[in-house]
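One chain comes next, on its own, written as structure tokens: the form predicted alone.
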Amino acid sequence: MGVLPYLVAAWIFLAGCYGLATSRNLIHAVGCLSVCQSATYVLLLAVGYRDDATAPVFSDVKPGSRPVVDPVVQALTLTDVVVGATVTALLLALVVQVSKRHGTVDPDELSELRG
């Protein structure tokens, strides 16, 4: 398989970080943060991939007779997707509350939040 999935995960992460650093809108920042987290999906699936492997279902043959993919990595990826969706929803709800209270979603105009 090589290093291609790892390079893709790094590229997705860096693209999300660039968008996060240059964002002038809180909604855009939340979207870029979720793009950063989607790089972990690619990374986890690349770690668990095996060439010529099948699903880990052992009802039809003896265990160990064929290569199977790691089901733990797939479960971690699904958990990561659920956590990512939850974090995105929570951050968007916070952005809505900031917008209601301050009337803007531009981080530079939120002077009351500065320390």
Given for the second form:
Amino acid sequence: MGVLPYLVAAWIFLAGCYGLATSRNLIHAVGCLSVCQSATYVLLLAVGYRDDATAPVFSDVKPGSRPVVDPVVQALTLTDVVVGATVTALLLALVVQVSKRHGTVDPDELSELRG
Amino acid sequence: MSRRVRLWLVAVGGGALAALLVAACLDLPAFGGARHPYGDRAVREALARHTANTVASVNFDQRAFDTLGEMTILFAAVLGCVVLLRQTRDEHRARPEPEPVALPVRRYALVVLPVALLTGLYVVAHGQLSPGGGFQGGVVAATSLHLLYLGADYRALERIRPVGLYEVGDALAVSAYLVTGIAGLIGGSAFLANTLLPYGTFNTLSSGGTVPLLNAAIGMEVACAVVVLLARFLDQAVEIEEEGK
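So the form predicted alone is up there; where is the form predicted together with its partner chain?
Let us now look at the entire complex, which starts with that chain.
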């Protein structure tokens, strides 16, 4: 159990990388990048976990009565999610333009430059 | 590079990376351990500043400057999407035709819309107290408006969603965050330092000093940004057509 969550994060990251490398569709590739990014969420939350702890929110928990998980990595994960969403939006906008200009979303067919 | 060569390269590189990652994982502190020095300090600081939601305190107080950077990324990405998805010279706008909507879908969408909008605003307003905050609530509020697209049609959505106004709102929210930061500077301490306002009573809406203000600014920015982003993508899908079609 000790390192399993970390290994899960590594596995998700590698699965995303494999998808990126073998992708035949740019939209699929953007999805794979999101999979890679979700590995970082798992890793960050796993690093911050504490046994038998609750969420670091004290609106209904008396401070000091229970251990709480690490709030710093949770905030980092939040940042991560936001940046991931914006990157996905920007990449999808690029895919829309690529598909319009070149008539294809297969990265292998986009290899030659056209002026 | 042929697909075979590429697959081999991925296999070799991925295998080596996997080995390194596993070695790194085995060296990390054990999962669920009790030692979290930064977490303990963040909790102590958040309680000292009467912010019940420690994550909000980390984002809008202790790491407020990083959130400014994060917000700038969001703003820049929206700007990039607006530029990338603009109407080009060889395209024209087609008038979207109203489509028939199944009655249960229409009823459900119109009933859920106000509930979802209110939930989004509630999550933004209670960001310093309960799980959630500007980022999450902003997304909920922005997507709730788009239930009108599902329940009615695109023209109904366009009537309640003047995109220009939301673009201005996005910029205003970013400015509001900056102004709150500069207010700290003028008030005699550091940029974005949470020393200006009283910390208030623990676990009430006005607690946490500048945390609720920054939280609200982020909520407004995220809501406006998501509306603008979705509007640009929907324009591409519904309205903008190539010439000659």
